[in-house]
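Only one chain is included here, represented as structure tokens and corresponding to the form predicted alone.
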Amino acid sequence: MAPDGYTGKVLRVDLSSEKISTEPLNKEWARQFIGGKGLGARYLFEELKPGIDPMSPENVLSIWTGPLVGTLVPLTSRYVVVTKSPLTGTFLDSYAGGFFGPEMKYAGFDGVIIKGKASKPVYLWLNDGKVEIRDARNVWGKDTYRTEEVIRKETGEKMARVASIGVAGENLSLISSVTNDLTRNAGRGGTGAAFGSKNLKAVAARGTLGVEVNDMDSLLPMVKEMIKTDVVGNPDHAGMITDGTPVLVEMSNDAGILPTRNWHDGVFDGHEGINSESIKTRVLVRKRACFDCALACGSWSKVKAGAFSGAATEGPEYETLGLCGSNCGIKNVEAVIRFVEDCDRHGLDSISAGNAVALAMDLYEKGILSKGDVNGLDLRFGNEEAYAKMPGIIAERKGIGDLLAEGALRAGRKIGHGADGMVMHVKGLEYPAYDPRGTIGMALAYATSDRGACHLRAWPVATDAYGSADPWSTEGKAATCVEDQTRTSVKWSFIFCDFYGVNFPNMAKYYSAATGYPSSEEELRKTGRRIWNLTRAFNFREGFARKDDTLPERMMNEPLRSGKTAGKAVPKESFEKMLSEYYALWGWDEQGRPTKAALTDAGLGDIASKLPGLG
């Protein structure tokens, strides 16, 4: 068989029976869905019965790479965890960069499919095609930093890469993450709880098997040109290279969309204490890069003095600065670094954790929660001492942490007194750091994302708030979301980095050279539509429809207070009109249900036949 960028092997592990097997990659599905998100979604739809509890042994958990991962093509070092989300009940794909993805592929596998539940804590050890289920009781209860250290020592492989859960995942927190390379997290949707529910502490990989592409003579010049023109020489990437995503703090504050004090405002009076300049002048140690990356947008930061001296982490990146910084009223990047390091060690999604803590602060200031309710802390917005204790409290489910570990929406519902109306979410997944009252395109992007509120499916904020488009006009916003969702469905299937705005023509030429499968912009657009329709079909099968593609009432009824967006909210009538236009562009019915015609046209006729009730 000619080399095509794939290893050609899928690993299956049943933790209940301790059965391990290897099977050939379904090459027909690989042609139709590429890898990463698409391939993971296809396997999940086929193998998961409808209505399964995501925390049950019957849930299917898988890890996938793509055909470009581990090749010379830069910005393709990521892997994806695919499962039914413990937090939302939707389709879930959660990504992380670093080095684990390429290492898993070098160990011999395009994907790993995990079912069942181990009788005791275990981890998987993948090493040049060999697989073991190993006892993890010696690392159960340990943080992710220590877990990586112990597993490397135990395997005797200093270069082993480890994707593990911390105490949060062990305690089945629905906002827990899977962490690799200390600071890289497949964070959204409760991936850590999916691991923990199976008594799976980690997956570790070391490999020397390499990856073969079809046409290196063609691919190598493309890679050189990509680095020269699209990465290093691209003016759109200049800020990423020098500052990374923290440049967005100032941009969002100026645009009036920076989440502030639990989403009450879009402008933060302390933004200068958490922006890129504060990182560069106060805490930056050195720049960092993922595997085979010329962008190097990461920053290793360390607190040099004060109450949080010694705290260190990568970044913090923009989403964290917004949700764990301004949204909690925190004005000092040093406090954010302590918070984020603890999230990484405990295995918590910092986006969800920041939202959950901001909710608790809001409720405390309003008198709905008393000091006794919040573990004796003075949990005011901006109180760094109390704030810094919260990741550990949530991970260990102590007091208020037991509620917040369930995610902000569930916590709000249990607390009552209207607390659930103070949670900014879609389908139970907490908002990323862009207030849609200042970018109506993001309102639609959040509402229609297949995994709940997400900025990685469509990002109209780039033109709405940061660009020249009218951020409150609905004109063309549905088409923008459809275009972005189509493109990113392909992008996350290869799996390219977040920060590479790769287009269809480039993806087609890399794909053709690496795999030997002829491709084109038109073909990849069809693939993107196929993948997005597939995840929509999965969510429809699980009971999701138009009623779930919505926004919190605050976004529609409570205008922002100050700055450029003062007095702005999302008009309900405009939003609903935009949503109907969006459904029509996809060929779905007015309730957002995929139709037989839309699925068949996308090449999913077999999927349509398995879904009763389609129009």
Second form
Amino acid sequence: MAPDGYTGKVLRVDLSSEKISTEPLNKEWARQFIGGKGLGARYLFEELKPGIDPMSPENVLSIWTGPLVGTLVPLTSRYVVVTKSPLTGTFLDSYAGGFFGPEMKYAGFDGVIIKGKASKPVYLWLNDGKVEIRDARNVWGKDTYRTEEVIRKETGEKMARVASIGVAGENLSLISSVTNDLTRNAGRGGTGAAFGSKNLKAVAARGTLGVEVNDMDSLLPMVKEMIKTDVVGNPDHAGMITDGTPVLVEMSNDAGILPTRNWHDGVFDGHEGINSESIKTRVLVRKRACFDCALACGSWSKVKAGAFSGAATEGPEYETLGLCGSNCGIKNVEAVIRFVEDCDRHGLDSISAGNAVALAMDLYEKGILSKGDVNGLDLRFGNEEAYAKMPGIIAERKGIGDLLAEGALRAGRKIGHGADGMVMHVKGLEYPAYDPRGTIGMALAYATSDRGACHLRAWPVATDAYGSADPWSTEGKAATCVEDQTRTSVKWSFIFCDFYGVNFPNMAKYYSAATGYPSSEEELRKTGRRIWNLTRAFNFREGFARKDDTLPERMMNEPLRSGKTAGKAVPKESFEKMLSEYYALWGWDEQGRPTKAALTDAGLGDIASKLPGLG
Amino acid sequence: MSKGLKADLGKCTGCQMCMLVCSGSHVGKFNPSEARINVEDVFPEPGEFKINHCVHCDEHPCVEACPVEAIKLNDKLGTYFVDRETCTACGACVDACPYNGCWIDPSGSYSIKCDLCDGDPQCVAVCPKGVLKWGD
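Target state, the form predicted together with the partner chain; input state, the form predicted alone:
Let's see the whole complex now, leading with the same chain.
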């Protein structure tokens, strides 16, 4: 068979019986769902019993690449962890760049499906088609940096790439992540707990098998041209090359949507200490790219002096600067670097951790939590010394950390006194760093994302708060969300990085040259609709519907305080109107349930027939 | 004087696109392990990149060390390349090279090193940060 960019192999591991097997990739599904998100969702839908506890051995944990991963097609270094989310109970797809994804493919596998639970801590070792379940005693309890190092030593492969959990994942924190290449995280939704609940410390890979594409002779010149014109020379990427995501700090602050002091404000008086300029002038060591990336948005940064001297990270990225910076009242990028290095080492999602710590700070300032409740710390907004201790406290579940490790919503519910109402989340997943009260499109994006509040499924903020459209008008916002969700469903299936603004025609070109399958914008749009309908169907099967596509009451009845968004909230009737419009555009019913007709039209007739109760 | 690639290490971001295009054009698949150039990254400390490749030095100790005369002259470029058919993968060139410029292919069947793509080095064409240069 002609090469098509896939390895053609899926690895299965049952950690309970220690059974390892390799099977051919389901090529029919690959044609329908590409890879990454789509293919992962299709396998998960097939193999996961509805209604199971995501932390039980019955949950299915999988890792996927895509047909372009490991090729020279630019910005395709990602892998995705697909499972039922320990944090939200929804479908979960969490992505990370770096070097692990391509290495897993070079080691011989498009995907890895892990079931059961090991009787003692283990890690998986994937090496040129060979697979071992190895004793993880030497790395259990160790941070992710050290875990990478020890596994390289144990396997004798200094080029091995490792995706591991830290202490947070071992302790089953619902906001724990999977970390690879030191600073890259499949962060959201509790991927770390999905590993930890299976006693799985890490998946490590080293491969020299390579990836074969269908038409190297046409792919190479095309990609060389695209790197120049569509990546490096694309004016939309200019900010990513010079600054990376921190460029958004000033843009959000100007727009009044920068999360500040647990979402009480959208403008931060300390923005100058955490913006891109502060990184470039105070901490930047050098730019560092993920594998196969011509942009190199990452900034290797190191604190040069002061209390946090020596702390280093790649970034910090915008979401971290917003949630762990302004949202915690932190005015110095040096403190944020200390915090996020500790998040990476402990394997914590910095978006969720920033929200959780900001909640604790808010509750402490309001007197709902006493100093005794917060491990004896003076946990005021902006107190860097206390703040910097929090990642460790959460990961180790010490005192208040035991509550916060469950995510902000569960912590709020346990604390009581209305604390849960102060948490900004959808379906339990804490908000990323765009306040919907100044970008109503993001209100819809958060509410309808398949994994809870997420900025990577639709990003209408680009055209409203950051662009020229009215950020408070609902006009066209539902259509923007539908368009974005269709496009990102395809992007996350190849798997492209978020920061490549690749359009449908170019995706089709890459896809055809790499796989040999004919493709077109129209066909890929249909694939995108198929994938988004599939994750909707998954969540419907788990009991989710319009009742869950909501925002916290605070968004509706607590206006922001200053700047362009002063006095603004999300009007409930506007939100509900957008939501109805959105469901209608997808062909779903008023309750947000997918319909037989919509699923069948998207090529999911077989899925529709497995879902009782569809309209 | 060295006739090989020049690398401005300060500009390198470690993306390894050079390794991808090198393997793609030499062996017809994307496989960094089969590339004739190698980017090593050393993070978190000291936080730098090192690029290994044949510098096409004038002394070419690899040529002298090769027991089967597998390292041959490219008349057009005046540089040496490994003739895969003749090479026995004995590793003498690897040991002789002071620049870490050649190594044994993962298949274990021959030594590989930069051949400057017969005068059109693909890594130079692809490098998005202008790290790699060749010629004047």
